[in-house]
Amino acid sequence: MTADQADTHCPYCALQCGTRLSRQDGAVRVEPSDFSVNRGGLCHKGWTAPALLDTPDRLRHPLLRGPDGRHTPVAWDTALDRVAERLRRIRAEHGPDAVAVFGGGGLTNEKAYLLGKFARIALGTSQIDYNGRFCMSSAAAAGNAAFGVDRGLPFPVTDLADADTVLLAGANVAETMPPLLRHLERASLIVIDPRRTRTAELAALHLQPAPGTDLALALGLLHVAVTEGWCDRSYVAARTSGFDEAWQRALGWWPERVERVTGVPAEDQRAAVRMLTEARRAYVLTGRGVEQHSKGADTAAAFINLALALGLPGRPGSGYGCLTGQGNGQGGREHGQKADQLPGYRSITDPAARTHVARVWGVDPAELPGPGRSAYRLLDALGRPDGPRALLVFGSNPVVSVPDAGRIGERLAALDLLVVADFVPSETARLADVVLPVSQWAEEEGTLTSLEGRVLRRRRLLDPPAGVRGDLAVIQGLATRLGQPAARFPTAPHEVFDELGRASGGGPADYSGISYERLDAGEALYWPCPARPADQAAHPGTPRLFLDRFAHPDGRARFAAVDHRDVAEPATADYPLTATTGRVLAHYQSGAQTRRVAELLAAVPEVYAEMHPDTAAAAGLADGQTAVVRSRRGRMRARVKVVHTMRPDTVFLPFHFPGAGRANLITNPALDPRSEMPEFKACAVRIGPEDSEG
């Protein structure tokens, strides 16, 4: 059944703004709820959202490859049947690894649950990553140590609204989640950013670092806060450990050692400090900027170290947090996605989660696999002899998004099959041998969790058109083909999320005593929200993390000794120049949801290489031309456009654009050694014009 309104929240990033959808004259309109992230604004890519539905190469069918290299539409029962017989016989002949799965970050909560149970279960295999893990991964890793548990924001976004400073450390906001800067208004902003970014340009203070020279700026930071008197030593020696060690790999680097390093200047750090300890409520934010690093892990410990030194974490009014990046990004790598993890956030090496979590499954603790690897090493493994030979793809299109995509292509192109689920003909659908059309958002009821830990409730508006299935009920499909009982793989959303409940029950990310009615009926409900005795009243929720105690069992957060180290590949005379990524204000991932929506192509309708004008010129180039950007993995083309405050040894792209305008047939797949999170944001490439060799 559907309905003519319904409440429910905007399909693109983390902030999870609030949306009311309605039909009018036989089309979908969109506006903004009075929903807490969002008070009534929404971003282009929100009000453009419904164009999605009805986009003219909607996948509608089933379709399988032929012997041609065609697609054809086929019956669901004919493709799954297909499917599943070939995963039937490459499992016997290879064993169940050799059969991968790879989520995605905008998958509901529901669906994420699903496929590891789905992968674990039904197929049986280790081989079980998504794309989150190149998003959101290295702050995972930081928090984990440091606080015990990982929650993007441990309190809600509407206290940034009292904030007096808030730091942004490589997030910028103003194109990649504009309504947050609603709450942004009354704060002085410090940006550390190496491009001067719209949100740059709102800053009091901009802080610019080279590429790759994040971890040596936050220590800096950390040894003015020490060295002039700003650490607040009451705060360190009531609620953390590991002060000492941190501060001796911080004491090498003062203020003009790291203006060297970085090129910011060291009375630019010590205002920054100041700043921050002179405000009576300030916050230490952290975004992709920070993470995307062969070392992110430890530079987003560095700032978390920075945050404690000053008292902000847990204190009411102050905090560290990082601003998670996609639509589920924090809910998808709670429930068993990740290669390395159970539903409810828990480790899948720990017994006692196995034992919990397969007895909630119905099956032998003995029968779950362990980790297996993680997405790009996943990835770089199809189609070799001892890597998987089949993949299904839910929600992710690694041929735009990958780094080194040219080689992750050859791996995908590898395979004995490619299964891919997904609503429009993505780059990485074109080269499925068998394509399963699902349904969208605005045609379908679960819960996504927000970046501040707050589970929400998605709502139907629309049936799928004919043809099309939810992602439940292909998972189901091919578990049933696969001798599953199809009680095991429920398809109604609420059931789903009631066994996630019970599987997540005891765990850091414990939903057990969330339910549809709870949400339905408008309460707030932020994790950690375990089910209570009947007799007991029903917990509330914990929007604020931390304030009493950390989640180690000491109660302490924990300092990271860690300490600088240069980027996985450094400009050289034949490389001279470093390229980063990121995304702009019009498109959002991959690209193929936003380049299907006519107002934000013509935004921007194609890649474009920012860089200095001393640059251009130095390498013959003008604003407007085609350029050649290479790296030592490929090549790629963009246009030039010339951005006088683009630092003379950057070079920025946007990743949201497909075929030769890949940035990431660029980037490094180097990996960070705690979080496996690639180098996207810093690699050495030269530039020339498109008819020379560069």
The other form holds:
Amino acid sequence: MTADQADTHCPYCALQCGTRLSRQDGAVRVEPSDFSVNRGGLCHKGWTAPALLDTPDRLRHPLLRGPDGRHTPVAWDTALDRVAERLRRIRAEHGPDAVAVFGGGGLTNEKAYLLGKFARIALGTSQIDYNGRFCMSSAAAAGNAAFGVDRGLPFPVTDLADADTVLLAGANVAETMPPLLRHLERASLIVIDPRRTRTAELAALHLQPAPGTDLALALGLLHVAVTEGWCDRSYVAARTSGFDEAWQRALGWWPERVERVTGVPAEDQRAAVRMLTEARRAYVLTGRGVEQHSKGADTAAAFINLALALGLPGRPGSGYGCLTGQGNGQGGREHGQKADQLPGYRSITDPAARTHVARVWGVDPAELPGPGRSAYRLLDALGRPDGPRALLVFGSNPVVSVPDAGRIGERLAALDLLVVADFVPSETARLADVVLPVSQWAEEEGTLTSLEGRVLRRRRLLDPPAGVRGDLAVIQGLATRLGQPAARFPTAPHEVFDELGRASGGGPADYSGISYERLDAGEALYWPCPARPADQAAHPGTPRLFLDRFAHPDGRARFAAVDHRDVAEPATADYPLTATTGRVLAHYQSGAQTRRVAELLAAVPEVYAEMHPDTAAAAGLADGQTAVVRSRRGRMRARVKVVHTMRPDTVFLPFHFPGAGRANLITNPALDPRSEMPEFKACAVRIGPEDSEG
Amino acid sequence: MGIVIVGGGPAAHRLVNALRRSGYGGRLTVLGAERHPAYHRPLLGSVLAGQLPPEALTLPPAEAELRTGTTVTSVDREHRTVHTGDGASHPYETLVLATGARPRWPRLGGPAPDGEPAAAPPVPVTVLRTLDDCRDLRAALGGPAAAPRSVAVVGAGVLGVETAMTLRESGHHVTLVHRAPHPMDRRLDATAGDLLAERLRQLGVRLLLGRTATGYGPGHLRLDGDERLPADHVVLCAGTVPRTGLARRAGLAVRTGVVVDGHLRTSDPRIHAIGDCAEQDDVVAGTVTTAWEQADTLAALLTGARPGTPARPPRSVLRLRTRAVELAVFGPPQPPAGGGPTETVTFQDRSGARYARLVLSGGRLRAGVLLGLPRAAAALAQLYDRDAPLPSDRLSLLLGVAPMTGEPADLPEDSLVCDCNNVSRAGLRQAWQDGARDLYALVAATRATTGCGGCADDVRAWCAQATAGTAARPGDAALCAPAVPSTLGGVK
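To complete the pair, please output the form predicted in complex with the partner chain; the form predicted on its own was given just before.
Zooming out: every chain and molecule, the one shown earlier first.
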């Protein structure tokens, strides 16, 4: 039963632009709605999203890999029986942690929640994590430490429209979420990025640090704020703790020293802080550019320190936020896909949290596993003696998206069983023993939580094609085959959501007062939104956090005592350049979806390597030639794109492409000790023509 | 036993942290002569300027047994023990000298045995080396509300120039006395020196160049020719001298500083020296960044983290720490000989107070001076540190703008009007030819303007031009002018 039109949201990034889908002459048509974050705007990806619905190679049957290595269509029961039987055997022989689950930040809240529950009680494994580890984990670690809670933007996106100054640290929003710029028309922008991106071109001030030196720059900005007397002393005294220890680290980062380390002129550092100080309303926003480092959590913390010193967080019209990447990057990290978390953003090691969630799930708290490996460690352990032997992948394409992808490909090949649920034959699905075809955005109901912490409804326009099931049904099908009662794994999204609400109740990300009914009635609900007794008015949700207090017990935000350190892999004589990876407007994440949209593929058909003309010339390369980019881990091929504004020491590679064009063949999996975020944004490389040796 | 460090300054502090980070779990004793725990000497200027209170310079506590106010009187190398002024002794396995440097007191008005003036001079005289020095000078000159005082600064090296500017910015009447014909003559050529002098004068600093201070009198500083320069206060910025007395008495090799090899070892392999007291490859670097590098290297050597890695002779970058003038000096005053053929890049813009002189070899920077070119200073520091080749477009590098070389930008027809929806001018033209003859139709056909909205003006202008170009009915232009479609809502 489907409607002729549906108000829903774009299937891609965390901005979750509002769209209206309709059917006209058998085709699906998309139009931007006047939803507050996109206000009638939509980027190329959003406009062309319907092409995904009837992509020619859409998966329409479960596939089983035969002894000849080829995939053969089979019935659902056959596929699920086979998976369950193999899982049971592996678990019996090697214990529950021999089965692992890898989720995604694009899954709806309902799927993310049920997947976490499935892992913990149907599989009994601790080994679950998700690709959001590569996205939000650094900012999440820093935000939790500073504020006591992690919500990407603790204020509505629309608040940005009144800002005088906005600092964008490592965020290329003009390409990653273009309609956000509609809220940044008034503000003077300060953009921190090693590249002169489209966003940087819009900036009043562009700071262009060497890759991997953002932490030094952030410390320098705090240093300037203090020495120039721009620190908001009364705010710091009334609302924060830990300033002195943070200052003692920033002490050593005077502007001229920061200049030498980062390449950002001292006068530009002062100008940046002055712009923030003189603004009546100012925001500091971070993105993956500063977070995807082996010191990403400390770097995000250093930018939070700057915001705190200037008195921004928790002040109406000002603040700090991080720009979430994936569509449900926010909700995906709140409901139990993360190795160390239970629903409601609860810690899996907290006895009270375990008791609460176990009660909702109807199990003994002692049955819940403890924390497991984080994403990269999990994938790197696959098929090793003490690692998992089976992996279930939902909503992710690690063959393309994980650092040191060549090594991870070997780990996946070493598994006894790889199961992938997807709607297209992604690079990872092609390697799977069993492929389970699932429904996609316009074919399903659910909720996502956008970058501003607002819970949004995804609505169905179409039925999924015959032979395709929803992820919830897949999870139930496996759970029941593993001996679980069907009622414990409902397949109706609203039922799952109601249970998710109860499980999250009382946690930091409390959804218990949110219902499909309230959302469908048009309420704008931001978490926390706790349930209230029936005789009281419903909780209105929390558009703005921290106005009165921060979420730590003492109500204060905490400065972090962080210091700069070098990238894990500095440039050397053998590998003299630093490669950094990122996104382009036309593509999304691993490209498994956007490369299947003809218009988007035409816009950016293949991987390229941006470099300074001198860098190209020194390597014997010219614009348009194929370059081989080598790191200590591997090599990849990319078309040379000469860009005059590039730093000569830097090469930029978009990471959306498959095969030999995978940027992640060369990236460095050095992990942040706090967030376990890999160092996507800096690794040492050398470049040369295709036929050069090495 | 364990490691004993003589000196409690930034070098010692860094060494303790680096050792602990490298996993050193043994005993660490720091014997510091100053009464303060380690503080951040490079920021003393901010204290003098009143930007920071003295206590803000304190470094975080390090994991070591710290004895402040403790002077080491002798080293007994045979018994591997140091003796301190309070009668205590500390045995060591490894001894590190981080004794730093003391300010040079020029011999004005009589002999100055052991570097200290023999008797109190008849005018207040200060050096600027320690936190107490800065605090005392600031107290003597009075706070921000105090009346301006006359201050004579003797010596126009880096410290003298920075101090003169700081005191001038605080409103005092400052005279800078220097022997050479231009300030910072050890690091600057005459052109750069003259430009710096001009800038100092613009800021209101009185310069007495080619002059020598000869003595003190009541309320004045005496100069050569028996001129009397009235001064409420004299600040001596005559450079520093490595503190080597302890090493010398212990029989270690000492030239200007305590001589160390590539492993930062003195002539006694159990004794190391780092920081301002150490002389490596005939150079006493005397900068905190060098001291830090040496501390990190020594920690790695002592803990075996980098066995046998010799310390790299540091690259010297001098960056004047004042906003009033952007000055950077790379490398030695004269580039080292024998490095192959050199090339010199010069740029001078006298009225803009901009000057550059770069000596390159193999396309890499060997030495250089930059004045008034802050972006080049930032870019070149990194290229110099990494010994990386300079960009081929040297003028763009100096001016800090994107290179102008290479192909012109995209051909106009291929260039994107709307990045968000990948719409080129050719795309607009195609839509126009297909019948989209007003803004609404163009937007509907191409989706231009519907992403971030930033190209709305461009599309509107293109439409107006196209309309005019067709020379069709006059009403067509009006079609493009009115209010924008709903999808353009909110666009400027």
